[in-house]
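Below, in structure tokens: the form predicted on its own, a single chain.
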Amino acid sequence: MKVLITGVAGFIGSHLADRFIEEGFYVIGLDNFLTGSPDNIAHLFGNKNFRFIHYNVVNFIYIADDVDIVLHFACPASPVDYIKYPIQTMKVNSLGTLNTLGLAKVKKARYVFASTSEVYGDPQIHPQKEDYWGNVNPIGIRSVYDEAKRFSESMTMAYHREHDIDTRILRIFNTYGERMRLNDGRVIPNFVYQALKGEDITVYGDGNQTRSFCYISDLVEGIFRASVMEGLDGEVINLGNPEEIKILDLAKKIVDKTGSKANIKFCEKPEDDPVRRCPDISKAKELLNWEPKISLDKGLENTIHYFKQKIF
């Protein structure tokens, strides 16, 4: 079987390519390296089951091959990136979604869309279930990502209803692990980098806001199951780790695990930064028989080891 993965050189996309190839799939990967890195897929060049196409998916996509599954994972995913590239972020989640859905329609392929917990905004319901509509500022600085993903979800469901495409929408919560960029801007690479360099750990707000963190191998397992299982047409599924931790406690944990002498510095809380974010994964447990297995301690140890090799 053949799968097409957009954003294949990204953090999640590259791990997905590895997993599908391991499972015997032929992977066609697209990326324009806006935020992805050739380093993430360098080990796949020369693999007979991998073909890379340097391409921007906001343009019309033509693939001669048959394609069985389309996974649309192209998008700047950290606040630093989508605030730096606001128009590109909105284009990849409008034109890019339109083009990949069109490809799925032509190829009669299954379609898997990488949505995000950001569609819930600053949630007023906790933990967040898939039937929660969210609390999003449509014109705030984060709206270029939040609303673009919400629009993509709407377009995905329109194609499902109008053209009977087998679609799956995956709302991905905070994920971390190897192949994240040092300057990614998300909290774990920020804290690990600062701790390893002995710089101040920058905690925004008072640090009492909570997040839940899913290790990359757990997330990939969930995505893979949601992509290959039958009978999930039109489903929307949360994927993340339901274990909450305060950001301040996360900072202290990373300082401890790195053996750093870094101090914690409190900074102004960014606009529209959610106070709490945690998935209800009951649906993933029921439909996919999936839940995270890797503890935060183990995942952080793996991630710290990876960043040490990058820095030193």
Given for the second form:
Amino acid sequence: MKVLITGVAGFIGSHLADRFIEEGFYVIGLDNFLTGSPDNIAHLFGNKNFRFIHYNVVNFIYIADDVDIVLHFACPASPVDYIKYPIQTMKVNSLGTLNTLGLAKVKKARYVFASTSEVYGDPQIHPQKEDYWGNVNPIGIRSVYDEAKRFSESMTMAYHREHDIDTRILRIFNTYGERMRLNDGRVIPNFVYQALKGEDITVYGDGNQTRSFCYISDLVEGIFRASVMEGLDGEVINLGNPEEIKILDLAKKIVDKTGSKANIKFCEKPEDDPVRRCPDISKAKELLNWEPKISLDKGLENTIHYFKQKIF
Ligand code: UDP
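We have the form predicted on its own; now please give the form predicted in complex with uridine-5'-diphosphate.
What follows is the entire complex, opening with the chain shown before.
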């Protein structure tokens, strides 16, 4: 069985490539290294079950091989990154989605789309279930990501309905772990880096906003199941950890776990930063028989260990 993963050099894409190879799949990985890094897949070069193509999927994709599953995971995912690359972010989730869906169509492959909890915007329903339509500012700075992902979801469903492609949309909530960039800009890499360096911990706003953090191995398990299981055609599934925490409490936890003397500094809250976010994962539990196993404490310890090795 062959899978094609776009964004293979990214945080999630590279872990997915590892998992599919471990399970006996052949992986064709594409990346243009906009935010991904060759370091994340260096260990796969030379593996007979891995082929890398340096490519920007906003351009037409030609692949000679048969492909059984196309996983479209290419996209800047940190707010810092997608605000820095607004047009590339929109292109990869429009032209890139179109091209990867077109590829799935000609290869008669299954299609798995990496969507996001950001499709719910600043949610007014809590926790967020798949049938919630969201509350997104269509012209705000985050819209380049949110609206592009929503467009991709719509296009994925259009291909499912019109061409009968076996599609699965996965709405991925905040995820963390090894292979996130030190300067990724997302909250866990920022706080861990700052704590380890003894720099001020930058809490945006009053820190009362919440997020729910899923450790990478749990997420990969959920994505793998959602990709290989039969009978999930056209499904939309939340994947995330429902353990919700205030950002200020997360900062304190990371200071505590690193034994850091860093101070907490309150900074301006970014525009349209969602106030609360927590997945309802009852659908994933039922359809995939999946739920996260790694606690935030354990996952943070692993992540801190990884960051220490990178920094010192
Ligand atoms: N955040 C923070 N300090 C930072 C980075 C992020 O307080 O240095 C906050 C941010 O305002 C948001 C939450 O942490 O409320 C999660 O931010 P992140 O960028 O990780 O992802 P998001 O969930 O907003 O997409």
